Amino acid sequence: MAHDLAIRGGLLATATETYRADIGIRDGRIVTISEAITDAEDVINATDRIVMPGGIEAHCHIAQESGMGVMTSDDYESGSISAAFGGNSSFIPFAAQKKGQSLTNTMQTYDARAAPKSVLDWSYHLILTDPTKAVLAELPEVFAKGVTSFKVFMTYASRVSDAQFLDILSVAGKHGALTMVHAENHDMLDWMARRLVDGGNVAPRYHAPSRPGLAEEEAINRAISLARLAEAPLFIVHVSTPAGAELVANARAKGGQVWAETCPQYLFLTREDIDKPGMDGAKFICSPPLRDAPTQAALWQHVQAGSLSLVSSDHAPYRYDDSGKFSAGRDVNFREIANGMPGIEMRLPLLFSEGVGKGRISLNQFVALASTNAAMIYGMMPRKGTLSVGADADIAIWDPNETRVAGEMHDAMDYNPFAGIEVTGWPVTVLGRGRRIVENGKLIAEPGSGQFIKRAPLDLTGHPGQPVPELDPAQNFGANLS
């Protein structure tokens, strides 16, 4: 049978290999990888291009209300389009439960937001803010639908107690689901912020010292300990400190079922960026906050070593106006400014340019960080994240030599925190299930053409965990703890 589409003449890059070959696609899947494919009805010439699995953006806030009640500027149309122009072929935004809301209703709410608009295939991480017994009883049904990861907070009004965290971890662990955590010590943050504001230090720049790295380190250590006691896997989002990354590395070295990510803002920006006149620093308010240059160097080392498995955008788009950053007004202290910054389109070009282009990581490491590791961690393999026969034809074609100065993106934002940075290497064509999403700077796919991705449980092979003696019947007098 003839191929529907062939990608010819490109340099294929996976998380482990780089080689020249053609890719043949039929019915939205990769069916052939060979030296030459000559029977395709449609051909993409990839000469002098890199052909890799499409990026998987695994941490982004799309059509989601913040804890302050502010809706993100990007819905599933603008958010997915911006992600596609950044080299992504699928993404996993959050579906946030409101207090008193059932998980079934939460899913229905976000299905209605995503299905008619997304140009990318999508799934959700479910945010748990109200883990009652009834809600925990709903979790197995959510897992069965293919939502196999969810998130809790250790700070903000939506935070869970340690006891609630243990209950959530326990239920998730029994069903092969992955618990994600925003790890910052709430009381340490509140204590610091109150001291700053009471002293008259209210400008946006004071957001950075209000969230000390020590608060992240304490919470990461506690989260790892809780997950170990619950015998459940854990994913720590947006690690921003060397000591926090070191805690993850140590746990993983001992067999711990722990994964973590960092974000472009911690690799490419510093607290100097938030030190702007007037309210301009509000553009750079995110949590955890921007750190310093030595922290950047340390985080790059952990990315290189593999202790940080992903570089995700944490795209949280709030416009620099009264609908976003200043929804509480402009005459406010830093605590009342909407928290987050955009980056879904810049994630991969920045990582390629500053990582591969400057010799910090190999091309294969880039593919792993951009796509393959997310597919493995979040239960999307072998459909996504790989160039292999039988996989969805989710493919990004990159021009490694194209240089641009970062500016306006395709999101619904009115600023780009990375504006002015020169970037070499850009995605020129993105396919999802064999259909063109973006090609040569133009949007091809129609809103609503994406599909929901039913994800599998986490594969813990090679991650035995760290035994806790008190959980061993041989050492706890035979107690039944099931």
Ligand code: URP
Given for the second form:
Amino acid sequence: MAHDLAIRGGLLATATETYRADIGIRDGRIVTISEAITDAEDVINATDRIVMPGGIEAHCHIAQESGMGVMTSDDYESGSISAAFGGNSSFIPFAAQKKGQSLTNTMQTYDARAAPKSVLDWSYHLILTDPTKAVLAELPEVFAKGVTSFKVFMTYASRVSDAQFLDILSVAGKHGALTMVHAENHDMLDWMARRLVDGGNVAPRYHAPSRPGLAEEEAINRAISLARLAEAPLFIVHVSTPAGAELVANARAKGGQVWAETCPQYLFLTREDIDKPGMDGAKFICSPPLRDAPTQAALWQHVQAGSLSLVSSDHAPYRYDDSGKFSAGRDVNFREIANGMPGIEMRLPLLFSEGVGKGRISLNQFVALASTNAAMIYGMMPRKGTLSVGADADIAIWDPNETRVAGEMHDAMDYNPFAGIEVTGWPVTVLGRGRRIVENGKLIAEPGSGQFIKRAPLDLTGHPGQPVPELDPAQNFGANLS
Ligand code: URP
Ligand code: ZN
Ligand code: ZN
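Next up, the form predicted together with the named molecule. The previous block was the form predicted alone.
Now the complete complex, all chains and molecules, led by this one.
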């Protein structure tokens, strides 16, 4: 037989096309796309289903300690399984450097957490919290291993200074790596939070006003300027404001090498959700915080216009108990509650139902936001993120008509912030390199069957950058900039 497996009778959707065809798979790769494949050992019947590239979850916290030292509830087993049930066939969690830790040791720590457990293929974005000279010198080695994206924080205890940020951007840029940033102005947040707490406003809901949109806008503007000066590409994570999205779109329109994402919590929840009695609002504490309904509507426009390239979950699972949200105790103010909420399994069903189902985005835009753009930005194209001959058979088969009310997920969480929302369209079968990971709603893959993905650099063709005159030898008296 020419094929190990054929997917027959489905409607194929990529980031650019929708058409009927069969897919033939051999040795984990797509080898044939044609009208009818009849020579396969094994067949999946995809009649009445949509067949698309498996989702790529590009922002999730798995088996990772937060800045406050709280371990996520999900490890690579529960996290990858939950992601697979949500239509993903690969993911890129973070490997977070601790202060004083070498990058080699950081990578080893996360390899030990991921390799025995993940059902999905995975890579890491490396979080840098302590960019000493020795650590910066290790970066090219990490890059050579195929980890081609780094992340820094402009807030939290793990934040870097602007000078450190410039150093990281500069080394990453020279080696073709992409720097990601959590952009909020730390001092603006700290000043607001202190005023709120000093005034006795300590309940979880005050997390929202403690982190003004202006703090995000300021930090995004600064991050873009720093990246220009360092001549390096930049990715802004979890953009929650239209002002932030506009800065990204404007920079890119001028040649800037800047991309960004938003997340389900900013598209499907609002600040009304954090306004709960008692401590219940803690379930909705994430940073940046939930915004108001007009902000949400304007963010959707940026998703539609393409200024935001991805919708990632920012799955940061801290349970509503003493192991997670309340690891600092129950009698605490909003500043002491772990930041983050789960969403790895809901990201794509929500985006499909509210996006494609309600006519806000096309099916092809959905595929781009769910998978293809992540593969392009994070150096995995053409192996991942598309249905084409030669690509890994990373495929999600969706029932576009199945309606469910969101409830319990397959993660290790004890709540779902999106519970109760009616969602139409669910992934039913997910393949990774041709292996069945989930089939008709049942887990098939074994923990440890995922593989590490060696990634390439971001392709900057067509994004020339925004030259800074003082870096031009003709304008800086031929200065030697080391
Ligand atoms: O509140 C959030 N988003 N927690 C996870 C860490 C981060 O900032 O992405
Ligand atoms: Zn963040
Ligand atoms: Zn995050």
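Fair warning: this is a prediction, and the values are worked out from it, not measured in the lab. Shifts are known only where both forms have a C-alpha. Throughout, rigid core stands for the largest set of C-alpha atoms superposing within 1.5 Å between the two forms. Residue numbers count along the first chain shown, from 1.
Once the rigid core is aligned, the segment that moves between the two forms, defined as three or more consecutive common residues whose C-alpha shifts all reach 2 Å, runs 480-482 and is the only one.
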